[in-house]
Each structure stands twice: as C-alpha cells, then as structure tokens.
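Read the single chain below, which is given as structure tokens and is the form predicted alone.
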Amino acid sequence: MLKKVGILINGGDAPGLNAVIRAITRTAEKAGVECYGFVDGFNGLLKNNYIRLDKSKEASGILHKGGAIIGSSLNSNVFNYKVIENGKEVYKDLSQVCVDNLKNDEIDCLFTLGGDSTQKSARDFSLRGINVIGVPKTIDNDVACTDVTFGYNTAVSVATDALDRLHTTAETHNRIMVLEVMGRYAGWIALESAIAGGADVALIPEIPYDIEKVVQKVKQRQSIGKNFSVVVVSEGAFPKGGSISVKDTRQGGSGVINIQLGGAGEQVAKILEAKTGLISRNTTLGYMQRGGTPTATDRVLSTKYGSKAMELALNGTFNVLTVLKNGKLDYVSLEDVVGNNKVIGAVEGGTAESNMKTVRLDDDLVKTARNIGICLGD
C-alpha cells in the first residue's frame, strides 16, 4: 500500500504549481498517505531536507499564489553534480545519495514537476528503482506528448496583456513596438501571444527569418497609412545563416543549461529602424511571464494534473508522465517523453537526444497566424 509520497520541483518557476503541491496533498490525504515536499527541488532531495505537506497548514491557501511554497531547484543535475574538494571544482554523480534518501525516508512515490530535463532525471531515477510519476511544467509549453502545460497560459495572457499596451505606444508615436518573449527552442508563446495581441510580425526559433521579409511588412503597412507596427520575438529566434542571441555562459556542467540567451528582440528593433526609417523600441519581458497570480485556466489544469498524478500513484502506475491528449487527462511512460535520450544522465534540451516539443510548421497555429497576415519572417 502507498503510504508515503514526495514532491520535487526542479527548474524555472511556472504559475500554477502551487496549484498541483494542493491538489496531489489534498488527494492524498483522502486516501490516507502522508504527503512531502523536498525543498528546493534536488538540492533538498540531495540534503534530504523536506517539510510535510498534508495534515498541515502549508498546503492550505495557495491555489491562487505564484512561485511555489517548497522552491525549486535551477541547473541542478544530482548525476553530474558540482562539489568543492581540494578548493577545486569537480563534478560528481550523486544520485544514488538521492536515491538512499528516497528509500531511507521510505518514500512510495516521487512527484516531479518539471519540463524536459526534469523528466529526463526522472526516467533515470526510475532506472534506479525509484517509483516517479512526473507533471509537465514549463512556460514554454515544450514538453513532449501533452497538449499543454501548466503556466503557458499565463505567460501568453501576460505577454498579450503587453502587446496591448505597447500597441497604443506604437500607434500614437509610429513606431515599431518590439516584445522579445520566453521561448528558448520553442515559440509557442511568442506565436500565441502574437495572435491574441494582433501583432504584425511574430519571429520564432522553429523559423529561422529573413529580416528582409519583416522590413516588406512594415513597408506594406506604411503603404496603407499604417505607420507603426508590432512585432513579437521569441528569446531563441535567430536570423537565416545566422545564431541564436546569447547574453552570456557559464560552466556548469552537463545536463543544464550553460547559455543565457538575451538580445535577440534589440536585435531586431535596431536592424528596423536602420532599414525603415521608423522608430524601433525593444522591451523583453522577462520574468514577468512566469511569476504572480495563475490564471483560472492555469488553476484548473494544474489541479486536474497533480490531482490525476496522485490518482495514478494509488493505482499503482509508475514511472510515467501524467499528459493531457484531445482534452482528456491520460499518462504516458517516461520513455516515451525522454525518447532518443537513452543515456543516463540529465541532457540539455534542443539538442539531437532530447524530445522537446517544438512548433510544427503545419501547427494550426502557423497556419492561423498567416492566414490573417501575421509574418512569420520567412
């Protein structure tokens, strides 16, 4: 019988997870399991540091909050992990210290929440004989073999929310209204947002775009008395033959991110501005997107995934991910979300290996944003 299970939470914030800790704490304490949540993410794991969740005050009254009341932890790969010996930086597998943990606290299930690289460990730790059930979150709606995840509505509600306003600064003054997005391999939010705001040009990694094709809609535009227009860039895109914006990099080891992105939507304002004599402002929005209040839709979605990750682990169903296809909740193994990445070990995602979900060019999406005129730069 399950009697005990854990919570982790691994990578950048998202708007709802609050929302799922509650649900898998209130579903498990109907059926009578003991519920914890590991502080910030596998850095708790791997110092076993944890707090109890059901039967208690910390779960109660967060639906609505954002950021998550256990943290998270950021570039942490327990199987190539960064310890100090000798006043020297090396890098070590840990895991099996988290795996003694998990068994040592007798420890029935492993919830992660998390987007690709957190699956990834997840299905290692699975190898390991770790029972994990994971709920896909990120902004960036790029985890494979769901429809969506909990936080991209948010994050595109904030990004039209933006588009709103930096339209009527760009029509008042005729200027070109820049809005680099989140969005490092995948541009569903720029996309998204890009159609929910009416903006003119939406630029994403999945298309590498010709500026030149953006300076024509501009110019179309000018034509017909339009003298202003808005264009929506997502973090990753980058320009044909040429490489994504990167702000700066670290070592960090393998399996986390090492880049960060940063300039490709000042990119774009400037080159604009030189080439159509119109003025061209940047904003980046930043980590606006993925902090604060949840919206409703978030709410919901992540209550109806930690609520079915609980529901899974008390069937007895390992080692999956909890999904949702055609607008059912359903799960899918982790092997199938990891797919080419077979070797143990957290791998980056964008890469070859990793199983990212990323715009198809026959999404209806694309095909909505260019029946309505948006560019897509190509």
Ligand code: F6P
Contents of the next structure:
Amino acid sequence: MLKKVGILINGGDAPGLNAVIRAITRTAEKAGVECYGFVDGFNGLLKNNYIRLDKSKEASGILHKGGAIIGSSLNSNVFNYKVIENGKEVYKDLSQVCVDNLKNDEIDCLFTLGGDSTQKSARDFSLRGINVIGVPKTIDNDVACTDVTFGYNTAVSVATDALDRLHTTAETHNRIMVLEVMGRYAGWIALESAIAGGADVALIPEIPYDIEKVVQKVKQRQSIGKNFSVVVVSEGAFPKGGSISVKDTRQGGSGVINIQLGGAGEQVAKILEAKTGLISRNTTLGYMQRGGTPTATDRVLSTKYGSKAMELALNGTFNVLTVLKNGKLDYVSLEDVVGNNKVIGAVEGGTAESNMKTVRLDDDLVKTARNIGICLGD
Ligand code: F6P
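Taking the form predicted alone as the starting point, write out the structure of the form predicted together with 6-O-phosphono-beta-D-fructofuranose (F6P).
Full assembly next; the chain just shown is listed first.
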C-alpha cells in the first residue's frame, strides 16, 4: 500500500512542469496517497528539504503557470556531486544521503521529472533499492523511448511565433533573418518550427551543413524576386568538417550538460552576409523557449503523464519511464532509456554511448521539409 510519494525536478525548466505536479497530486489524493515535493530537485533531496503538496493548496491554480512551484536542480548529479573540501572542489558520491532521507521520510515512490541525465540518475537510484518513476521532461524532445516530451510543443510554438515576426521584418528590409533555437544535439525544435513557420532553411545537428547549399537556396529565391530569406539554425548545428559552437563549459566540458552551446546562428548569419551580399541578422531565441505558459497540448500531455505516473505507482510498477508510444500512454524500463550509458554515477548527461533521441534522416519531418523545399544544408 502506497502512503507517501515524492516529486523531484532536475534540469532546465519546461512548460508543463506544474501541470505534471498537479496531475500527480490529484491522482494521488484520490487514492488516499500523500504527495511531497523536494525543493530545488536533487539539492532538496540531499538536504531533505521538501514541502507537502495538497491539491487544494500548493498544487492548486498552477496548471497554466510556467516554471515549477518546487524549483529544479541544475547540473546536479548526486552520484558525482561537487563539494568544496579544504578550499578545493572535489566530486563525491552523496547518493546514500538521498537514499537514507527517502527511507527515513518513508517515501514509497519518487517521481523524477527530467530528461536524459535525470532518468540516468533515477535508474541509478533504482539500483540502490528506491522505487522511481520517470516523467520525460525537456523542450529538446530528445529523451529515448517516447514519442514526445512535455515542454517541447510550447518551445516549438514560441519559435514559430518568432519566425512569423522575423518573416515580416525580413521581407520589409530585404534581409536574411536567422533564428537560433535550442535543442542541444537534437534538431527537433529547429525542424518542426521551420515547417510551422515557413522557413526557407533549417540547419540541424543531425545534418552537418554545407553553407554553399544555403547560399544557393538564398540566391535561387532572389532569382524569383524573393530578396529575403528566413533561416532556422539549431544551437547544435555545425558545418561539414567543422565543429559545434560552444559558448562556455563546466567541469571541463565532460558530458553534454556541461557544454553550453551558443553562436551557431551568428556564425551562419555572418557567412551568409559575406557570400550573398544581403544584410543578415541573427536572433538567438534562448530561454524564451523554456519559460512561460504551456500550450494546451503541453497542458494535456503533462496531465496525462502525471496521472499515468501515479497510476503506475498505485499498480506497483516501478523503475520505469512514463512514455507515449505511437500516441498511446505507456511505460518503458529505465534500463531501456539509459541504453548503453550504464555506468552508475557517470558524468551527468549523455555520453558518447547515450541513448538520446535525435532526428533520424528517414523521419517524416525530414521528408516533409525536403518535399516542400526547405533547404537542410545538404
Ligand atoms: O535542455 C534544455 C536546454 O534549454 C537546451 O535546449 C539548452 O541547450 C540548455 O538547456 C541550456 O542549459 P542551461 O540552462 O544550463 O543554460
């Protein structure tokens, strides 16, 4: 019999987090289960800092709100946690502190709302005897084994709105407008927003680009009287034979989450201006994609994920990730999500062996983009 469950968020925020919290709390209360939220993710779990989530108090009136009422931890891997000892930074495995806290608090199941690296930590906790259930959160849509993550639809909508706005200014001034969007090493946001926003070019990490192909596209448009172009560049896009644009690194850049991407759009805009003679401007959309109100689609998806996660807990199905498989709610084992990235407490984030879901070249989105004449830089 479940009595108490806990919710923890790790990683960058994504629209829909509060909707998941609300759905878990409501489904739990209906079954007589108490719900708690760890404050600031893994940091709260380490300090045993949690709040009670009550459907008519803390978890009320939050469905439409961005961010997360219980906060999130950023870049926290408790299996390899940065602490300062004698004035020096050292990395320690503090997971046992978390395990003890969960056991002392009598938390029967921990819901981990997060992406690739969070679900890796969740799997590691499951190996330490903790009941965990993951919920796939990230605007990047790059979590393995699920059709879609919550937060993604809102990010695509924000990027599409930005493209609509850039389109009119591009046309008015005969310019090339470049929009750099997030997504890390997956081109989902770029590709889908390019289709939705009628962009002429979409550059994604999965297809290293040849800038000459982009120049050709811009020139071909000029030849039919279109003296402007709209280009979407994924932050992880890079030229053939070149490398990704890195803005900053943490922990020596080990693991994907320790590399802050940035600059890919600026680089494309500069080269296009030099090669086409058209004035080119880059806009980096940044954190606008993560903050604020979730779309209706994300509110519904988050609610479905949250209620399914609690349903799984009530049925005693643990150590799984709640997923959408061919449009239907389902679950997969965390082992499958982790893929080959199996080492316990390995550097957070996907490694070379990560099971991260990137755009496959035979994806319908790629085919559609090509069919309607969006240049993918190849
Ligand atoms: O994973 C979500 C995401 O917003 C990525 O799209 C982006 O590359 C990254 O997080 C930014 O991370 P940070 O919040 O550490 O700047």
